[in-house]
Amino acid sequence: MGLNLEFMLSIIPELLSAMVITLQISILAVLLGIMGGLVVGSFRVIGPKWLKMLIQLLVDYIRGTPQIVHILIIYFALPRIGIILNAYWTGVVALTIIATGYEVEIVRTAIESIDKGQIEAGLAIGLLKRQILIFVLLPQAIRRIIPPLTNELTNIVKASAFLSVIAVNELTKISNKIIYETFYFFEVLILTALIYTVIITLLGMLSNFIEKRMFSTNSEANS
């Protein structure tokens, strides 16, 4: 029994619409869990020892947990602090604070791959250990985590899928809903997977020009 293709054409549009939201959401969340990864992975390379720590359990446990389990902590939380928020931005917040527990690591593992050098002598020319953070590693840091956060964005992407238990109108919940209306599953899964791939795919060639231009432009520099 063959596809139909009339059929597949003819919610293209609207899976296309759906695939912006998921865009919109993961750039979001990766652009706001950069701000947050470069704060708290600061503080876990210069802070006293009790918050590197408290970073390191708090990283630990992001990780190490389901993704789908922090949307719903995050969906079910916020309400009964007072924050209330529509399903799309309490998306953002979840894949935010998602982004933000692999960030810190890229940010950690970016700033001490520095010569060491350096921070010894900032030090000895009298400027302080923020100072030498914010003047002498982060810029120098910054250029080695844009790759690595590039391809943090196509693992933001697939996590944004577990959107669809919280009716966030994303590609996965959109693709469900379509299913449950017509029952066409095969043609609305192979056109799902396929948006996926493609969105993964670009993102994936976008990472490897960056590093690309980003390793050119080392090389220029040190010759």
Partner chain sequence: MDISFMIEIVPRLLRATWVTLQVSAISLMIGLVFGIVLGVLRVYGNRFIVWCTKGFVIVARGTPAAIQIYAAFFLLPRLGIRLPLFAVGVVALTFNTSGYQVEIVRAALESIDKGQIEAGLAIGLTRWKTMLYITLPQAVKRMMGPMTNEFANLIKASSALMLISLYELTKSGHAIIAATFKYAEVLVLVALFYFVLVQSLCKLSAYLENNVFNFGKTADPRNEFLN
Second form
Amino acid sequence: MGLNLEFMLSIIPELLSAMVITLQISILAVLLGIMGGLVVGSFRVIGPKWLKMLIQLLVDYIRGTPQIVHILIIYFALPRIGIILNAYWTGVVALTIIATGYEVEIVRTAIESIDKGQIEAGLAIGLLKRQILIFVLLPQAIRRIIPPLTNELTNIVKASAFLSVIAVNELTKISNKIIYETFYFFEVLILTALIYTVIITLLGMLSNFIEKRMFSTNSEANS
Amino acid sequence: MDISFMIEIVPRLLRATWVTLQVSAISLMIGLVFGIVLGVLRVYGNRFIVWCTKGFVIVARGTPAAIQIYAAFFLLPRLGIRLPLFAVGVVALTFNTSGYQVEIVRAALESIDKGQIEAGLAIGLTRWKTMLYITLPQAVKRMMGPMTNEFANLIKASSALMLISLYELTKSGHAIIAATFKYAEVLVLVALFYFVLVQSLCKLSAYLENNVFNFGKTADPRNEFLN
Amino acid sequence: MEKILLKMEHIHKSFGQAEVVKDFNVEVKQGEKVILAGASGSGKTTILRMINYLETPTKGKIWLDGDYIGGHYNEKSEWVSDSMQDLAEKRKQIGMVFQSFNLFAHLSALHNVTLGLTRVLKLPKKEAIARAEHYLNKVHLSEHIKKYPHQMSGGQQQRVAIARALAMQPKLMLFDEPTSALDPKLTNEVLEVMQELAEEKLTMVVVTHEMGFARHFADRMIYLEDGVFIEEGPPEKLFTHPESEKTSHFLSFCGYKEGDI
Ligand SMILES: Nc1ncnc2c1ncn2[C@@H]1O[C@H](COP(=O)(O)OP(=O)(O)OP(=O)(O)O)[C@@H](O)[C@H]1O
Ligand SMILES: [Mg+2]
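Instead of the form predicted on its own shown above, give the structure for the form predicted in complex with its partner chain, please.
Shown next: the complete complex, the earlier chain at its head.
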């Protein structure tokens, strides 16, 4: 079963521009998600008990339900509550919600991994709980958030493939479209898989690199 | 919300949930075989074999489940393999989960104290026998928690089989929506079913890790000041 | 020297089943330097941490300069626990120096000191910096104010921590084994700074195993065993004529070790 190389070359531009859409949506979602993650994650750590439980329930729900189901829910629910968005932005909203669910946990883990002595030192000089959060914990948590965040981006890139279900013109949707138009599925799927693998492997390497850089050159000395 | 409609569709969704569970569980089991074989090769194989298993893991974990499912759907018939839709789903999910399971097995194997291996070699076992009788049995215990978790992941991933119209939970829900337009009722139920399944597996996984196979570790201390 | 600054009355502390402090009482006068001595696990850290309520006493009351810490009596003489705000208000009157320094890892020496000044005392930035520089100078660190914790030696870090506590101008300073994470040379840097503070009439409660230092530094020494008060008095007296067998046994052991070095 020979590959039609000429055909493969001819579809590369279309696939690459679809890849750009995939990356745009994913990066947007992760960045919007981190804002939600920082705020909600902070409340998850220092909020009143009922709020912590509510947040954990929502986080468990988002992480414990398939991404396609979230995408379908957003797709149907947004118009119902009067928010009419095109497919692209519906996709961004859906992925942002998914990303937030995971990023709340990332933020929480980062805050909880900070040495307890930092909190005690803050209390000892008379800082309030929320001041300790803002001036002591979050600034230190940020650097611990970045490596897992890059990793989260790879998950969101993979999740973005499901946006094909709601007709967002990202990589999977376009590759599917080409398959149905041409029936060269072997060629199209190989290229698509290759593009995803390269993106995700590069992001994984970036995450490792950041982690090594951040934690070797600047080892924190909170004994 | 139309409660009587919801009650009416529960049996149908339950049957679909059964499909979801079956396709996930079968894939998990077949994936386990690949996971253990490739995981062992990944740790103990020669350079070439390690290189191949690494490549497999990169592709399996580096491509979205959606693409893997399309690939199984289009490519198997092309290779002359005609399978029912359910089996196509199993092939796709097995490929997907094997990539993760290799890493679980590897992590478990590598977490076994080197002294255990040296002790095995010292009493005259070969490298492979040490692996088989000493390292692997200990590693299997450490794999139980992560594997339960992987089952939960597979249940979530199986929802992507709706892309090839396998009537698992998500596709069934989708079909009911297409026929009735009662998406709120359907999606609430679908989400709830998944949530209950996945949540119980996650709790089980955490329980296995902390209480059954914890090897004397204590739970991490929470910070009392922030509580 | 007569005014009483700190009172601990019938303090008990349990962790789960274990009662690690039993009926501890102490009064500390303004300007007094008190050493808490006792074997490892005798409850010294726990007592110190209860003074600024990092640890809540199971029973008993702590009183600092006119106010109870951790709560107060209302008009109907009922005990009301302090809110986070009230506690912060009281804690800022007490400086604490930790065994493991606990400098804010993301802030320079200068900003470790200014954080409390700007955020708790609400000083304007300029004034906060001037005050921070003053206290960093006092602990002989004027040249290192821009450095981050991981760029400083343990002794330097501990002196920054002392400056951070002093800059809040607390009524009372608590030191929990401030030198036990340091080697002998760095230990001396820190002890010298503490000695200088002693000469300024600052009230200090110190846990230390440096008995040589304790002997000429302290006005009073309290000896504990298993969370129980054994005896107190001028260090000289405890070293030479202790009333209890236990004290003499412990101190001779420490003294011997120190003489050895
Ligand atoms: N958070 C805690 N939970 C349970 N037990 C504790 C806790 N903190 C202290 N303890 C116990 O209380 C006792 C007294 O501890 P503490 O740290 O006050 O002793 P210490 O006199 O400061 O000893 P060291 O000289 O070793 O610092 C010890 O037996 C210790 O194990
Ligand atoms: Mg101690």
